[in-house]
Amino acid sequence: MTVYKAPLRDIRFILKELVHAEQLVDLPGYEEATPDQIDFVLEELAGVCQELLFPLNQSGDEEGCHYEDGVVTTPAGFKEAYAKYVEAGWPAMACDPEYDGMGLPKTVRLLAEEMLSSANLAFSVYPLLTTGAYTAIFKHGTDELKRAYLPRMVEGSWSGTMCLTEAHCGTDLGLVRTRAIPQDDGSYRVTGSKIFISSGEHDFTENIIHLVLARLPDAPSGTRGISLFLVPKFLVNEDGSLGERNGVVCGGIEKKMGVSGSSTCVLNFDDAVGHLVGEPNRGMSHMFTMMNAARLGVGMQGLGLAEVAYQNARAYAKERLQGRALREPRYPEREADPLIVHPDVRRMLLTMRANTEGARALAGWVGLNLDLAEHHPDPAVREEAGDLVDLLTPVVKSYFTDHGFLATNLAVQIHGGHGYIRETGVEQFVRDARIAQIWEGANGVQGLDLVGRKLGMHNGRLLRRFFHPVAAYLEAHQNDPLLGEFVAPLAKAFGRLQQATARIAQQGLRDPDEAAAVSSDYLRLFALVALGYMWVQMAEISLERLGIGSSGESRVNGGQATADAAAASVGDPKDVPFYQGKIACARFYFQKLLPETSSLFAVIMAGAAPVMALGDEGF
């Protein structure tokens, strides 16, 4: 059986002491979203992680979901812990008071994404689907569609889909058949056929709002001419009751690697009624407020199950008793060592730990910012901000479910042969964490959304808004001696990190190959940079908190006395572990994972022709 409890209190050193979220209580409709309310509702979210969700995962996976004649049924559970989830008022958490909603900053609930990730990633895709169709509304509806879906769907009796994918056509949206005729009454008829679509149906809700890519009789080819509509499982009368089934019907779940209890359906369109959501031959643009939101949203799916994944590791390294320290007997009571002796399953916890808890520091950055960016009153605060989170969204992603894929794989490996057999749970995390690298935009497409788009936008404006704080940071900090075993190789990998975008701009004007060869090593080495923008200033926090010198004389070393000091400084004793482990993994961070800047700069740096040189023909 696997094990879960809530990062709580990494959590809240992230919003308190390293973005300071206490600043969102200044932001217009933000009043009452004090650092106690936040505390109050994450605490909240926590217990129905560990104890409602949690509980279902290994279940529903063993069981998937059930598919007969257009009806799916999820597995035991799920349908009684949704309604539980709902009488809580969770899929408000984030959504707009106006329609009922808590109106709680984007920072809380991207943080409560990776608590529910790690819970039960397939029971956590319906309400995140929900989250991003809502958004979609809100944004680009009419007011009378927002007045006739919004409420539901925050109460969470209705929920919501994206459908995008075709048979023949997935990344290549412009090649979209599924058509929409207009009618007098001013609604469309849409007819066609998507695939792969998240909680398409499902036994959760009264009624699904599937947001459907489709074109018009008159629309331009490619994305350009691309609609967004609106198409209601069952219609919606004029007094808000729900009227007679539409044409949309499911044809099939996939039967797939991971997240079992997830409904991934096939869904025909066959002269539905639909309602246009924004501006005709719009709607790939409309489509991406969705996207984006969910791109942030499957980034915190992989740091969940990489959470989840580390402390079954950890908690397996301590218990298995295996060989002998190489030393000396660690435990020489016992008939042998546990596995956290060894130095090979130390690297790999460590590994998996400070990747996790870099990446948790950075989405606290990312979600305040996206508050910043829709809430705060001066317009070019919220332009910076917008900037910061759209350049960062492909680095969120695409980095944070390779560390997914990655840490889950870890964690079987530390449990060796238990790890690979279904009874211990952990080969699950494996399975569940491998469409994240998928879905939403595959991670290869996050590297060329960041060189071909976002490095060039605004004449590289967004990228400014990383590169501004960062040299500005280890300008100031440059001489500081207790900072500089973090600062410097910070700056070293900064610096390889402008060279490559120095590059990447050239060459990739003269040929888009040389950027596109070499996207994904570039969203690679900003991601480590960006980490250990994270890892340096949480390492100061911690020093402080410690009351470390500048001298170092007071580091912490297992004296007695320095444990005093530390905790009289600290205030709470039990706090001085907590900051000594952050210490402690910011070094692992800098001398063991950031030197990879290192070999991707050459890889960067040796350009598209070791890639494209091979014809088609010699594969």
Contents of the next structure:
Protein chains: 2
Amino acid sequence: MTVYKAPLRDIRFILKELVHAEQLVDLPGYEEATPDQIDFVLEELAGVCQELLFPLNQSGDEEGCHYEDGVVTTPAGFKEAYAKYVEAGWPAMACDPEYDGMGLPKTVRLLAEEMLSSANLAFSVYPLLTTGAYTAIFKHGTDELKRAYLPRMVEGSWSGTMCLTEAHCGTDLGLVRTRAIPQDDGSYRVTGSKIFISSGEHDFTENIIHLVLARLPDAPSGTRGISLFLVPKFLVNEDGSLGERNGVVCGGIEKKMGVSGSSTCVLNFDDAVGHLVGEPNRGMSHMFTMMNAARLGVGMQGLGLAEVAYQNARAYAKERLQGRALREPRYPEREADPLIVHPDVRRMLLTMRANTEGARALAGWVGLNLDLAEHHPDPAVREEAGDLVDLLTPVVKSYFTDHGFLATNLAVQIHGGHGYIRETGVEQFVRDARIAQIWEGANGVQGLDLVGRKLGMHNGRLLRRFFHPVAAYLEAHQNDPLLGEFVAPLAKAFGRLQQATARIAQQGLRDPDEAAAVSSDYLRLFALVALGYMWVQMAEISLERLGIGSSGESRVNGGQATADAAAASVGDPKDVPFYQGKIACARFYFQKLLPETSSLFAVIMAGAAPVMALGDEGF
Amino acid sequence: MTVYKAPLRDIRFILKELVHAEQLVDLPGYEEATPDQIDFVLEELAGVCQELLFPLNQSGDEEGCHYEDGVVTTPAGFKEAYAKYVEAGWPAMACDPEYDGMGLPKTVRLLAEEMLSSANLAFSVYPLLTTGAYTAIFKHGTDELKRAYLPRMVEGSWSGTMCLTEAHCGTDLGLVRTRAIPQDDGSYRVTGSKIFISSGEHDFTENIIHLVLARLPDAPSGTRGISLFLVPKFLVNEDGSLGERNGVVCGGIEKKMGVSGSSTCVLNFDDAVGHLVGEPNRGMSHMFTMMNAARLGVGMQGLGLAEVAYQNARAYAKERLQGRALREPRYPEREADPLIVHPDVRRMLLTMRANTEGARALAGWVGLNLDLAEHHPDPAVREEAGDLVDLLTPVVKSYFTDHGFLATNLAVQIHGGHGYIRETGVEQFVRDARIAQIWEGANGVQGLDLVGRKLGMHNGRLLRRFFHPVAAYLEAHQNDPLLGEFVAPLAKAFGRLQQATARIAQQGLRDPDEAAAVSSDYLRLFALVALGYMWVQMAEISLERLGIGSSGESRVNGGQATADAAAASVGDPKDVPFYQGKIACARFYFQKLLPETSSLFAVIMAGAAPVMALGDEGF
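Next block, the form predicted in complex with a further copy of the same chain, ref. the form predicted on its own:
Next comes the full complex, this chain leading.
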């Protein structure tokens, strides 16, 4: 009963008009990433999402995964859908051409991850984990390991996992107890129990490649004594064929609040044959090299759920007749007006949309910088882009997933009682969205990453990568009469962010609790400013497309003609409403959402005392 | 695996020290409601909640209700628990002594509803609906109907329902299509289909008394053409024995996001024998006489879930070892520090607790006024108290349930990945809490009730019942050096509320969308000020109990002695920490939660334009 259509129009706007993804083709390695090629890939994937994966979303949730004697069966249709997904070559999307990967720019991949998450979050976890494991091996594995494992993972006939968490430790991986004993042949024997392992066991692929955090004998305690191991479900013979079953068994799966179609496994390793990936005792650091990508991906999960939630809420608000517009009936020919006439329903819809479109724009910008960081020939550009990505990663992870949860709940609220019924399908979005705030580092940990690591890194260099362009934009447009309604509130919010940053830097140096106690509020303030920076640019472009130039002069062509020209250039005839919608959303963002920065600022300036004063025993 | 202990200490504080519930005994009809008696009832009920109902909460959710051929079976243990509940006389709690009811003051009942909701929301819905139906009959039924139905409902051997919603209408009941045809014997025949009927069918009682909204032939369209009917599942003979089955059948139950142990039924009425309750075409108005009570009850559901969520989050935060305090290990003898040392975890816990305790205090104040409104001999006092209840009802319903959802989610967040696993039990609180934001008038409707009905009622008289005591308190304490840290921010927030109210009153008169577009934000601003008014008083009392008098002079007895005396008076030896905790929570509230009023104020002052500008087709 739910609906989903990939937001290709908005994605094109971001790629072509906001972040100018046409520049990607000039980067070494991305020669084939022409705008046409990117368009083609996104359209193909949109079809897969809409027609193959989305129809299995609700049934997958209802049925869930099954466990019996170490064997996990995915919900009806999942296995067949995965086979088609593999056949079409999608597992290669994220992979390097050296191993037959598609070598798709990250800019595109991030937006692709949004679509997959909208369509079927539970399904999308399987390939996502393979990508994570692929990346770990690609970056840190020996050539031998790469040759033996990567091609099969790229083609999707083998999948991957990341085995970090144990029953007594999730966030604090320094407590990991799983052990790896070196063998004479250079391999290791891994023993221990891991929990919450997504895709740890399933029926999609003939082999599963586990990447496992474990301790070598006599390794230092804490995070500096953890190494990374590759442990296949089936051993792999010299010739690449599958050998005997390795000593790893799925001990059960979890019943969860949501993402029921994604298997979440207990994995018991008992003298399992493993191979060291990277250097001994550097497992945590190796993990972190791919943590950014994973966290950005989880941010896109939040965004994807927000998008599909919005689409369903909008459809219901337009169709459900209930009450009358307050001034006068707006659709007098009907028994009642549709929900969308009600101001509070519009407030909810616009809250969803303004955040979603702002977040998508930010994802485009971060994606572009991911590509610049990895592919640009100039090391200075690479460094700058990499800094920005590092800085914004916790913001994307945390704010996007918080928004995903908020938006899915607003969709339920707009549906009223019908939203609470499982059959309607929207409450599933809430349950699915909830995990994104938790996995890949709970959102509170993202706040700590931002204030405790990223702010101070390289003497504040990362921060400047964001502050400088925002400050430059504000300065360049401070007297622009048309953009004033956006620039002025952004400048105010940015001022708050600067002051809050200064306070955290000063007080946090004296007492780390001062930074930590306001870290979540600070991250949120940061995110609101970042989205504001996206929205002012989207408003600027949209005004220009409508012939309302940001210079304040009216264009020769007039609004309609310019918009039509722009429409023609992106191949969509409905562009005037598109840009008008953008401007309306921008106004909503600046007048209704950005003001949250004022209370966040007050809360941050109140510091740690109200949080820390009460003794532990007082709780 | 979850824990729950009724918060009797805090309830006693509110009853005895904040709202002085000892005055209840002076009201006609409440002669037996002595403090000792109230204590006794609360303690007994706490036992029922902790030992009978709470142990069935998780299993009830897991199993859910079963439906087969019109018959609904509740989860294992529910029926037996209900029998014990009946045996102990609890259904009579809410009922009038004239019909063998306990005649318990509403002040106590509201706090009792919190406990029932904490323990087992799904179970609590059954008696709650009976209370609703009882109240409708008690207030509007003929003596004959009362005699025939009320005693069995009071004893709990018959239960009740409220049948309002139909498939095409929930909020807009003016669209109701169910018909009632008058018969020669004075009865009616009711035909139509109702959905989402809580407790519409179950195995608890031998009869179920449905109160049904339906239209008489030739009734005016809209809400003025709706009448209220009593339709029993089994007809009742003259002698009170059960006769034949009436024409009402349960057509199915809904699978829901939560409250799975509560049956949510489709009820098909086919020529069912019914009796008119109250006047023809006044059904909506009759419903509304009990809507306040029902909405307050739903507010308490939000509060109840917030409380049990807090207790579980606190237990986990104290027990789960993960990471180290940032300054230095706080529990060096352990492998890691418990979560509670982390500032962001404390922020979450205190957000839960400060809202929960503030809301509970507000519930106590509203409850007292409910009793004054119904029992005080002076009509002026009754009117004033009733006004305050009417005004605060949407605030309680909406803010408490929003907080319930927020708090249950914070509990999940503190549990990390373990919170997402069904077995842990905390994600159920989230799913259960979600419905409270929807039923009995979705929270957006509460905002409209506040700005569209309550603010303007009697020329603003209701509003003054709240504004005057707050203004008086602020004036009386404006120069109090000890309370300054609370009084100053409250005064600021109250000023915002006053200005926002003035804007809505002026602009809303000109254009109702101006009021409606900011109604949810306004309600939240209102709630934050109301809780602030509670917190400043709780802080004042607590400072006094600790010997830190609000006059600024230190007391003769010194802190400890006074606290001990206070402790002795309420029978709890641990009172110094209690009052210290209250002061710490008050500080957190004023410094970390109340500042939200600043952004809400900005959002309200931005008015309707950003919400209404985009045409319906632009969504």
